[in-house]
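First, one chain by itself: the form predicted on its own, in structure tokens.
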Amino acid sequence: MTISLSGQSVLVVGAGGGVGRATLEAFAQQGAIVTAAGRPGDALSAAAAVAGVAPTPLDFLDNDAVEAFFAANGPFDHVVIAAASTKSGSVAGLDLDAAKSAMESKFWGAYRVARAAKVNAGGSITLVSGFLSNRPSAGAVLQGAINAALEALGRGLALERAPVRVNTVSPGMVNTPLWHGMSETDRDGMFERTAARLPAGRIGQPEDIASAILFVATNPFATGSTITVDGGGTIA
């Protein structure tokens, strides 16, 4: 069954990130009326320009700003929350303030948006977590805990917000600007080692995750689900 998004309104929060930008483009290509929201900067402006819209500054860490945005905008047919900023590290080694900041950004940021979002009946909210919720890493315990919390939030919201549908997409390692702080040599080496152990034989691209987000947003029978798109990382 082909579902047209022509005329439907879609909000992407975190549109300046790799997954957010790919998601914005995927919905725009299907004819949706997209809003590119996120922290102001070159990345957000570039993503919005590709989609042919103006960037919409939105600080999801500021609850007053989030509530004011939804008081003035919407309702939307689909809302995607792809914004996040976290630091890796062991529980013992990661500074407590940095750990709190990570939770504030990835979990509470999504919570604020999902709490305030105005969505048409039958529309959708999609969260983005990560496969560490099911495949723990000793060096990224906090990330796994945050991702698991997001997935639980999505399942609960699917009940609370019905008939709005709520789902979570859980990526594995994806080639996004998140890794651009590493040297090119180190980054390429990490990608090659990861690809070698994955059943899919490669790491993810932002478009892989965007297609999964598009799927759960447009499938009228999908709600309360977590869709893992990790190249087989969870089972490798």
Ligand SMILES: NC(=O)c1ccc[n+]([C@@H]2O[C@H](COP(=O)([O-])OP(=O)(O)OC[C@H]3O[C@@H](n4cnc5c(N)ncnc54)[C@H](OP(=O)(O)O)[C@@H]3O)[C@@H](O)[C@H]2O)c1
Contents of the next structure:
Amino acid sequence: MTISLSGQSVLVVGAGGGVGRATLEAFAQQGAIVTAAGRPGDALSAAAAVAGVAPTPLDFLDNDAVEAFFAANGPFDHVVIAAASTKSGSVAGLDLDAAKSAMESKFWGAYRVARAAKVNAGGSITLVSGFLSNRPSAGAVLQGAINAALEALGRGLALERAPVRVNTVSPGMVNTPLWHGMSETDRDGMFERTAARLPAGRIGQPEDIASAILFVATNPFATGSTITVDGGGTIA
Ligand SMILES: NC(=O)c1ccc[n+]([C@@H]2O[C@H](COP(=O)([O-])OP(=O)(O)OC[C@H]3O[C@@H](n4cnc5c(N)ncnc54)[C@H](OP(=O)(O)O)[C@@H]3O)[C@@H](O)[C@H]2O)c1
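Mind giving me the form predicted together with the ligand, seeing as the form predicted on its own was just shown?
Up next: the whole complex, starting with the chain shown before.
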């Protein structure tokens, strides 16, 4: 099926990230008028340039900035929130302030944007969670809790915001800058071990997640859904 998004306006928050950039490109390739929003920097500028637009600085920790943005922009046809900055760890091992900051970013950041977003009827909001919501890991307990909270937020907002559709895409391990804090050797080793364990036989690429985001955003019957794209990580 060919999708045309010609003339439709799409906001991607976190457009400088791995998933965000692939999503921005996917929508732009379908003819959408895209807005590349996120923390200013080289990554955001590069993503915006590929899509042929100027970068839009937007810090989703700053509620005044989020509200001012939507007062001045939109309504949009589709809004995608792919931003997050979170430290991971066990409950015992992670400093409490760092744990709260993670929730403040990934959950409350998405909440702020979804709360303020002006979206046309029949349009969509897509959240990005993660497969740890259903497949907890002892080393990343909080991530699972944040992801589960986001998925519940998405289902509830699908009722509150109807006829705007609200969905969540839940990725497994994806090769993005999120992992760039690790050494290349450690990261490659982790990717290889994970790929060997997964039924799909590989880890994800940002485009795998972008295609799921495009699907839920454009399918008029998709709302209140959580689409897991994890290479079988939940069942492995
Ligand atoms: N990659 C994976 O394996 C994986 C697995 C499961 C779930 N996920 C989820 O998928 C989503 C996208 O992750 P990703 O892999 O694309 O990560 P990423 O490459 O690290 O991208 C995250 C983006 O969010 C932006 N951001 C962080 N704080 C922000 C703020 N306060 N305001 C605006 N933008 C902000 C970052 O900007 P800066 O460049 O300024 O930091 C970055 O562009 C996240 O929710 C992540 O938790 C990823």
